[in-house]
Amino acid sequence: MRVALLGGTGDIGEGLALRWARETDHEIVVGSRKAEKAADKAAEYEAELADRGLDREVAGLPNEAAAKGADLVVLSVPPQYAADTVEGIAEALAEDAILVSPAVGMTRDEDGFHYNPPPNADSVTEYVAEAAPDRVSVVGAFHNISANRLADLDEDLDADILVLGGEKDEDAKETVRDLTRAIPGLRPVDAGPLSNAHEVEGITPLLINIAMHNDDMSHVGVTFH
């Protein structure tokens, strides 16, 4: 399988690419807007693997270039710029390519952060979804999980990833599930269609607040029982 993280210089894309180029054997390929800025983190991810003795090629494209061809595609993008990536590599896009959507909007006061959907949609998700071209699979994951965490390939995982979709796109749930299950520690847990992504993502702010108030949960996630 071809996965391709656009955004993948930074944020979370930086621990799903490390992850899943450490935990399995798809084909690996960053995304930036800058060509440059991709290759040179991709050449970073595979100096920081070989450091761990394991040799791993990590491909670093411009975004329409990494997305064309891919199975699965991550935007690991801020959210102010998910709809205008997704434009950007629409008609790259494989005619079943699966769209994972895990930006959070929000805003920051001096209270903490709060949850800031689009203005035009009740979630970054579903505005990533009202901007894919209809021939895709759009799939919300990993909004809940700290980055910083995810990209330590020293710290271990506990944490349950909430999966979106609709019923149309159950194949392409399927498959984000498979990739979540293939991180240690990592459990997905079925949250329903992208209908349910408001309250999803807006799970994130509170845990950025708790993470704040309490010095001992710096790296906090959900986990459901």
Given for the second form:
Protein chains: 2
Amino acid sequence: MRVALLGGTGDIGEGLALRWARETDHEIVVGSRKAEKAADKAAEYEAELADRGLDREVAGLPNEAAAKGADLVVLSVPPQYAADTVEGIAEALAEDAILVSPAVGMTRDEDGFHYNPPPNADSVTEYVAEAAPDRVSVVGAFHNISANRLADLDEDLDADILVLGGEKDEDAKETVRDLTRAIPGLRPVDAGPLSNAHEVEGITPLLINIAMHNDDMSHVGVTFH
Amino acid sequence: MRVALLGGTGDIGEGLALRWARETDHEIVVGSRKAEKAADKAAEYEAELADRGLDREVAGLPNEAAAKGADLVVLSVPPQYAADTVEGIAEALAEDAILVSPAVGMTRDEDGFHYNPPPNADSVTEYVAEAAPDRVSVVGAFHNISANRLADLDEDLDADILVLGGEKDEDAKETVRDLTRAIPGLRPVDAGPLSNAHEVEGITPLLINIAMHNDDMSHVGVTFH
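Structure of the form predicted together with a further copy of the same chain, given the form predicted alone:
Full complex below, order starting with the chain above.
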């Protein structure tokens, strides 16, 4: 499987690229708006994996080239660029590609972070689904995992990943669940259709607030049981 | 301490009444709109505790009488009655009473449950704070704990309780944290000021959706780590 991480030069994309490169045999492609940044980051990830004795190829390409032929594309971009990024790669996307949306809109004031969905949408995930071509499956996932913890390969993870998607995209959800299980310490939990994304995305600012207000908690994750 | 559970004849109020009666020496008063229902339920809780070898008095009174002289009042009422209930007990509330809001507004459609804050408010907790007299402290807590699990005294709990409240109400939050710690298996986590209640309350419909969509999960709780 070819997995493209758009915005894979930072945030959640960095951790997913490194972890999937280490834990799976999938082809890993890092995408960025800038070709040079993508290539630099891909080389950096290869070097980090080589340091750990892992001879692993990671490609770095501009977003559209990264998405071309990918079976699964993760949109690890700031929420305000999510729709534009989808439109920019729409033609390059394979017929049955899976588009994964992990982005969350937030604002910050003196009280802390607050959930802030895009204008005229209830969640970023639904906003991405609206912008995506009908032929692809849109799945929401990885909204609530700490980017710092994920990108630190020495860190043991213990978190649930809420996976969102409609019934018609059940196969795509299962692929995302499989990729989640491939990373030790992550467990996929089905959160139902995309219309539940509001409540899932809202957990992300809450996790930051919890880290701010509790001395012994940082880079907090969430589990359900 | 006198603890009043308004709407303590069901839902989260039942479990808190039973657990605090078992685990603490506090005076426990169950409140209801109807005197007879309150008295019946209080007698039922006493009988359940007696079955477990615990000789424990639980009072049952109409809401206003239950709230009178209480140090802490839990508003375990449906969200649409929360403001009316507060206004009905406002005069009876002690000078420095603590009002705890655990209610969550939800709607249900074919996709599942969705968070639905009151009209013109961002959360039920803030709606309650708006309706409460200035002299009392309003704390949000117990939004995300399963009422079924809490009311089943045979059930071992393992859940985090997000506690919300402003800086001026820090003492009240600490009292709520202490009462949370008094129940084995519950851990208080500070979620910051009341303006973060939207994201906290939104977890409740999500927990129901998770139970609906995952075969092995029911009466789900949440932990942060």
